[in-house]
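We begin with a single chain expressed as C-alpha cells, specifically the form predicted on its own.
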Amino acid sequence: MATIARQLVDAIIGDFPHHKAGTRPVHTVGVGVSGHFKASECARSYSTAEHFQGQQVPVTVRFSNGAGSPVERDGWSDVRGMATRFYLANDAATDLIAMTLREFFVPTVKDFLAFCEAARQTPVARQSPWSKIADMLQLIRPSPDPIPGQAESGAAGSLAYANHHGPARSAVFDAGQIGAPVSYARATYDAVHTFVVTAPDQARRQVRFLWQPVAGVALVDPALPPVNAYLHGELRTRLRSRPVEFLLLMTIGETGDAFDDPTIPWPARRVRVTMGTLTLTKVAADQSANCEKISFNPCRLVPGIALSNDPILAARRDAYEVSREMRGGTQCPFAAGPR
C-alpha cells in the first residue's frame, strides 16, 4: 500500500496524462531567478523569523505556470506558482510557496485524492448556447470554452465535483477565470495556508502571506489567440532593464477565521501588514542547481514562523518530498526525520 504522501503525488500525476517522468508533477515548467528580501521596519515586532530582522537576505525564487505538462503553455489560462527561498546564516533556509489563486481546492486530504480522480482530462468541447442557458438556470456554472488548440482538459470534471462539493466551489471557479498574466512579474501570488507567527513578547497571530507585485497586476487580453512562449522571455527582457520588486504582505487573521481550512478567504478588511521588499535581479545561469533541483517544501520553517493545523498544509511536506525523491532533488533537511 502506497504511502498518503505518493498516493498524493500519483493522483496529481494522474491528471496530466502527457507528464514527463523526473520533472515536478505540477507546476512542470519554470525559470529560476535570483535576487534579494529585505523586512521592513515594523515586520520584527510580528515575528522573531530570521529574515524578518531587517537584513538583505539573498533569495532564489522559481516563478511556474501551473500545469503537469512540460510543454510552455504561457498565454493559457492557468494558475501561475512563485517559490521562494530565503537563505539564512549557517547554512539555513525557509521557503515560501504561493500561486495566483487565493484559495485551495479542498480542505482535507481525503477530499484532495477523489478532486483529483474528479479532475482527470477528458476530450474538450464547446458546449452548445442552450446547454449553457439550461445550466444556468439550475444555478450550475457553464463548463468553459476550451482554449484554440486545447484537445483535452480536467475543466469539465473539476466543475461537476465543485457543482456537487462547496468547497471546493470557490477554487475551481476562480482558477476557470484566472487567465494569462503579461508577466510573471505582474502577478498576485497567494500562500494560501494559515502560519503562526511569534513575536518578541510571546504573542502568537494566525497570518496568511501574499506576494504584490510593485509593477501592477496585468493579464493578457483573452481575446487575442494564445501564445505558448512568452513569459521566461520577457522575464529575461525585463531584467536586464530594472529589477522586478515585489510587497510581502501579511494578513493578521481574527477569532472566527478559517485557521485550518485553506479553501475559505479570509474578509478583506483583515488587518495587513508590509513584512519587507523582494528584489529580483537577474535569471540564475544554472537553470538546473538553481532552479530545477532545488526542492522547494512549505513546511520548511525556521523558528518564529510555525505551521497552524490546516491538514493539507502538513500534508504537503511529506508529498513535496517525494517528489524530490522522484525527480532527484536536492535532500531537504528534513528528509530523513520522522514524517
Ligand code: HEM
Second form
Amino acid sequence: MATIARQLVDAIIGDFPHHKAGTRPVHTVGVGVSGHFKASECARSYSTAEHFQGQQVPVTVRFSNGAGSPVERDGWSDVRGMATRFYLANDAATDLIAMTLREFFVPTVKDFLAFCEAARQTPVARQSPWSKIADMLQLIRPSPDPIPGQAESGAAGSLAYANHHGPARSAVFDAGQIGAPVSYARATYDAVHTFVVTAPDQARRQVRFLWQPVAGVALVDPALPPVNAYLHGELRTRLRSRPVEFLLLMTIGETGDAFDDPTIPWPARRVRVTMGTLTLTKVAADQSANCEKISFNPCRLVPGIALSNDPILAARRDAYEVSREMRGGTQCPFAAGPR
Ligand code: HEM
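And the form predicted in complex with this ligand, for comparison with the form predicted on its own?
Following is the full complex, with the preceding chain placed first.
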C-alpha cells in the first residue's frame, strides 16, 4: 500500500495525461529568478524569523504555470505559481510557496484524492451553435469553446465535483475564470494556508501571506488568440531594464476566521502589514540548479514562523519530498521545520 504522500502525487499525475517522468507532476513549466528580500521596519515586531529582521536576504524564486504538462502553454487560462527560497545564515533556508488563487479546492487529504479522481481530463469539443441555442432556450449555460489546440480538460469533472461539495465551489469558480497574466511580474500570489508567527514578546498570531506586484496586476485580453510561450522571454526583457518588485503582505487573522481550512478566504476587513520587499534582478544563469532541480517545500520553516493545524499544509510536506525523489530533484540540505 503506497504512503498517503505517494497516493497524493499519483493522484495529481492521474490528472495530467501528458505528464513526463522526471518533471514536476504539477507546475511543470517554470523559470528560476534570483534577487533579494528586505524586511520592512515593522516586520521584526511581528516575527522573530531571521528573514524578517531587516538584513538583505538572497532569494531564488521559481515562477510556474499550474498545469502538470511539460508543454509551455503560457496563454492558456491557468493558475500560476511563485515559490520563493530565502537563504539564511549557516546554510539554513526557508520557503514560501504561493499561487494566483486565493483559496484551495479541498479542506482535507481524503477530499483531495476524491477531487483529483473527479477532475480527470476528458475530451472537449466545440459545441455546435444549434446545441448552444438549445441550451440557452432551457436556461442552461452553453459550454465555453475549448482553447485552440485544447483536446482535453478537467473542467467538467471539477465543476461536477463542486456541484456536490460546497467547500470546492469558491476555488473551482475562481480557477475557471483566472485567465493568463501578461507577465509573471504582474500577478498577485497567495500562500493560501494559515501560518503562526511569534513576536519577540512571545505573542503568537495566525497569519496569511500574499505577494503583491509593485508593477500592478494585468491579464491578457481573453478575446485574443492564446500565445504558447511568452512569459519567460517577457521576464528576461523586463529584468534587463529594471528589477521586478513584490511586497510581502501579511494578513492577521481574528477569532472566528478559518485557521485550519484553506478553502475559506478570510474577510476582506483584516489588518494587513507589509513585511518586506522582494527585488528580483536576473533570470538565474543555471536553470537546472535554480529551477528544474530545486525542491521547495511549504513546511520548510524557521523559528519565528510555524505551521497551523491545516491538514493540507501538513500533507504537502511529504508529498513534495516524494515528488522530489521521483523526479530526481536536489536533496534539500536544510532540515524541514516541525510539523
Ligand atoms: C494536498 C494538497 C497539495 C498537494 C498534494 C500538492 C502537491 C504538489 C507537488 C507534488 C508539487 C511538485 C513538487 C516538486 O516536485 O518539487 C507541487 C508543486 C507546487 N504546488 Fe502544490 N500541492 C498541494 C497544494 C498546494 C497549494 C495549497 C498551493 C498554494 C500555494 C500549491 C502550490 C504549488 C506550487 C506553486 C508548486 C510549484 C513549486 C515549484 O515551483 O517548485 N500547492 N505541489
